[in-house]
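This document opens with one chain alone, in C-alpha cells, the form predicted alone.
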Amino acid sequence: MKRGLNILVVGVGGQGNILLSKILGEVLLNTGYDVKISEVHGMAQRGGSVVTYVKAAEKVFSPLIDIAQADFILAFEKLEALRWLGYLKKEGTLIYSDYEIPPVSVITGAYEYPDVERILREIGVRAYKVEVKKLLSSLGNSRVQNTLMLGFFSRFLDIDEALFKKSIERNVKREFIEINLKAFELGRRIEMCEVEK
C-alpha cells in the first residue's frame, strides 16, 4: 500500500508552479498513485498568489488539502511560504526559494518585508531554503526556478529521477527542454541544508 502524499505548491503568478505541479502529478501517476491536482489562481497575472494542490494516494477522493494536512510545501517565494505555512503537517517539510517579490504593501512602505528565517526558527518548522537566485544566475536563465525546485524536491521522494526527466521532456516546449533538464539536475545536486530551528 502506497503512503499518501499531500503537496502544496505556492508562489506568485508567472513562477511556473502550475507546470511543476503538472510534471509532478504525471510522475506520481506513472508510479502507480491515483492523483488529483487543483489550482487556485487569484490575481496571478498581477503578481498575486497562486497555489496548486497535488494529492496522491491509492485512491484520492478530493483534490483539496486541508489545514495542517500537507506533507510538503514547495514555495517559490519567501512570503508565500509564510502565507501557506498553516497547511503544513506538524511533521511536514517546507522547501522554499530565497526569492523575494515584495507585495504592494511593502513597496509603498506600509509594511516591511518579514524576516522569514527568524519566523521559521521561532515556529520550529522543518525547512530547507534553496538559494535559487544564485543558482539561476549560474544557469543564465531566471525562468527555470520551477524545475530547479522540482529537482531539489525529487530527492525527498523514492522515485527514479528518469521519470521526472521524461515528464519534463513531455510537458516543456521543445526549445526549453535542455535548460529545464539542466535546472532539474542542478536541483538534485545542490547541498541539502535544513534551516536551523
Given for the second form:
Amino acid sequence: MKRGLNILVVGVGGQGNILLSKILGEVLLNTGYDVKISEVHGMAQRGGSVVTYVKAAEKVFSPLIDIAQADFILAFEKLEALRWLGYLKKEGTLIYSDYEIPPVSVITGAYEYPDVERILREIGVRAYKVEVKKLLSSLGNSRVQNTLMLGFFSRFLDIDEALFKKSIERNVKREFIEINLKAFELGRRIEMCEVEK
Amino acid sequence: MKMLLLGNWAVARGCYEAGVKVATAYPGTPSTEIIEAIAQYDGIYCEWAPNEKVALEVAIGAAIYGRRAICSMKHVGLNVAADPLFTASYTGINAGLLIAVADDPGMHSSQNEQDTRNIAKAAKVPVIEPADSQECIDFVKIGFEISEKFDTPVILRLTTRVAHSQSVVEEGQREEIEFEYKKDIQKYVMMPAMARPRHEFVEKRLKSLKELSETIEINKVEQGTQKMAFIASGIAYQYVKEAYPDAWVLKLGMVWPLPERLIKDFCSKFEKVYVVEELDPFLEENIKAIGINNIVGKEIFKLTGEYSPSFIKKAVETKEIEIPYKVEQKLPPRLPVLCPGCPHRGIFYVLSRLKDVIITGDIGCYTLGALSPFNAMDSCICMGASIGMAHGISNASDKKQKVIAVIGDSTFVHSGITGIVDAVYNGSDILVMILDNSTTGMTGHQDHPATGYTIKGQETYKLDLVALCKVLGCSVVEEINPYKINENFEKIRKLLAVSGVKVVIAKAPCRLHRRYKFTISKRYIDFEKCKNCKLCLRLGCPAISIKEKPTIDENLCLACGMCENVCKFGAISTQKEQ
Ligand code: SF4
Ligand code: SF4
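Let's see the other form, the form predicted together with its partner chain, since the form predicted alone is already up.
Entire complex below, previous chain first.
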C-alpha cells in the first residue's frame, strides 16, 4: 500500500463520522502508516452534510482528500453518497448505507429526495449497499451504524481484525463498547453483494 | 508512543509540557478545544471567560505576575480582544504569553474570513504558524521562548485545517517554569509619559525579532529536485508539498516579522517563486515591499475560501482535473437545522408567524432561525450586535417599527449586557428575547457565568439573568417556556405594544446537554386522525418527515412534545399505534 489510502467518511451531522474516523485512523497508524484525519466542526454538525477525511501513506502532507482522489467513500446516508461522489477515484469504491434522512429542503417540498440507486447505476460506479436499517433493528440500537459500516468496510482492507476491535475499545465510551463490537462483527459478516452497474 | 492528536489538543499538550499555569478563552469554532483540553490537565488554572477581551486581560495578568499563560480565540474574537492586545504589546510580559488565534478560511462556522496576520502586524507582535499537530506542540514551546526572550506577547496562528485535523505526535514531559514578579510601573502602567519610551522599545523589539526570523530553525529551505519554487506556511505548505513533492519550498514557521535576507536569497535562485497563502496576500505584499518582484501570488491564487493541492496545481498549470463520477442532477441541499427537541424551535415558530416585525439576530445555534422553514431573522453581524441594532432600527424609524432582538444566554453575557444598558439609557422601545438554553450550544456545550458551573464542571455563583435585566432598568422582565407555542404567541404580541426595553427569557435547557435529564416519551402520529394538513412540517423538526403522510422517526425524536401542540387535529400524541 505504498501509494497510500484515502478514505472519505460522509454523512449527516450527529451520525458519528468523527468517532469512526478516529477509530479507523488509529487502526491505520498501528499498521505503520503516517496518518492524517480532517474533520468539520461547528454549524455542519447541526444536521448538515458532514465529511471527514482519513489519509494513510508513508508520509501524508495535506489532511484533505482532493476531488477524484478517494479510494473509498464510506457513506452513512444515501443522498450524501451522491453529494460527495466527485471525490471518488476512477478505480475507487463506494460503500453506502441505505439509511435515508431527508434534508429540510425535501421536507418542505422544495426538492425531491433523489432515486440514489438509479443514479448510481447510470453513473456506473463500483458500489456496495449496506442494509443498515434492518441490521440495526436486529441489534436493537440505532446509534452504532458507524461501527457496523466499519465492520463491513474492514473486509476491503488487508488488516488484522483484532486491530479494529482494539481501536473500538480504546475510542468508544466504556458502556457502549460491547454493543459497538457486536455491530462491528455483524457488519463484518454481511453478505457482500455489489450493486449492479 | 506515537499517537493521533487533533491540532487543538496538540496545542493544549504543548501548553502542558511548556509549564503553562493559566489558560483562558471564550469558546469559538475552530479554537474551542484548546482550552477544553487544557482543562483536563491538573495543575493549570483554566477558565471560560465571558468574552475574549476579558480572557486576554486575565492571561496578561498571569504573565506579568510571572506564570506562563495562554489565551485562545477564533479570528473574530481577536477583534474583541484587540484593545488589550495592542497595549500588552507595549508593556510586554514577564513569563511567556501566547495568544492562539484560529482563522477559518472557507467559513465553516464563521461570519467572515478575516486574516489574523494583519492585526498582529498592526499590533507589532510576532506570529508563528504550525502546519500539523506535532508542530502545534513544538511551536507552543518555541512561542513561549520567543515571548520571554523578546518581552512580547506571541500569536500562534492556526487555521481550521490545522486546528481540526488529527496527525501523528509524540508527547513529552512537563517542565515547571516560574518567574518572579517585580513591580515596574514604567513597564506596566501605560500612561503617556511611560508609554512613549515603550513605543520606542516596541520598534526596537520588532527589529530584533526580524533578526531572529532570519536564523530561527522554523524558517527553513527544503531542497527540491525540480526547478520550481514556493514560499508557504501552515496548511498551505502541506498543500504545496502534496501537489509538488519535488519542488523547492521556503517553509515559514515564523510569518511575522519576515526573514527578509532569507527570502531575498531564496528568490534570487529562481526565475519565478510562487507564494501560496490562504486569505489575504500578507506574505506577498510584504515580500514585494522589500523589493522582490519575481513572485507570483494572488494573480493566480484566490483571495477567498480554502485551498487544496488540486487548487494549487490547477492555478499553476491552468489544467482542469477530471472527475470520473459526476452527478449531473441538482441534489437537494442539506443545510444545518435546529436539532430535534431544540427549545429555540418553539420561539422561531412563533416569530415566523408575526407580521411586520424586524428581527435582529446574533451568533449561536439560534442563527439557524434565519433559514427555512422559519426565515425569522433579518440580520446577524457579530456577538452581541442584535440588541444595539434593534435599538438603532427602532430609533431610525421614530419607534414606529416593531423590532425584536434575539440573543443566546452565553452571547448575552459575552456582550449583550452593554447593549441593554444603552437601549434602556436612551429610552428604546424594543423587545429582547434571550433564548436561554443554559449552555453555549453551537460550540458544543460550554459553560458560562449564567450556567452556574466552571469549565471543570464545579458549581459556582450563578448569574441571575432575570435579576440582572431588572437591575439594568428593563420595563418588563419575564421568563417563558419556549415549548408553549400558543401561549407565547399571544404573550409576545402583547409585549410588542408595551413601551420600554422588554426582556423575555425563553428558558429551557439544550435538549442534547448531558447535564439536564428529560423524561423521555416520544411522540407518534396517528394516521387515522392525521388530516395531512402538513402544519407539523413547518416546525422543521428533523424527526418529522413526510412519505404519504407525516411520520416521526423514532430514532431521532427527542420527545419535546412541541409537535403535539401544533397539530390541530390531535393526531400527535405519546400513543404508539399498534
Ligand atoms: S399537523 Fe397533525 S393533521 Fe396536520 S399533517 Fe401534521 S399530524 Fe397530520
Ligand atoms: S418529533 Fe415532535 S416531540 Fe419529537 S423532537 Fe420533534 S417536535 Fe419534539
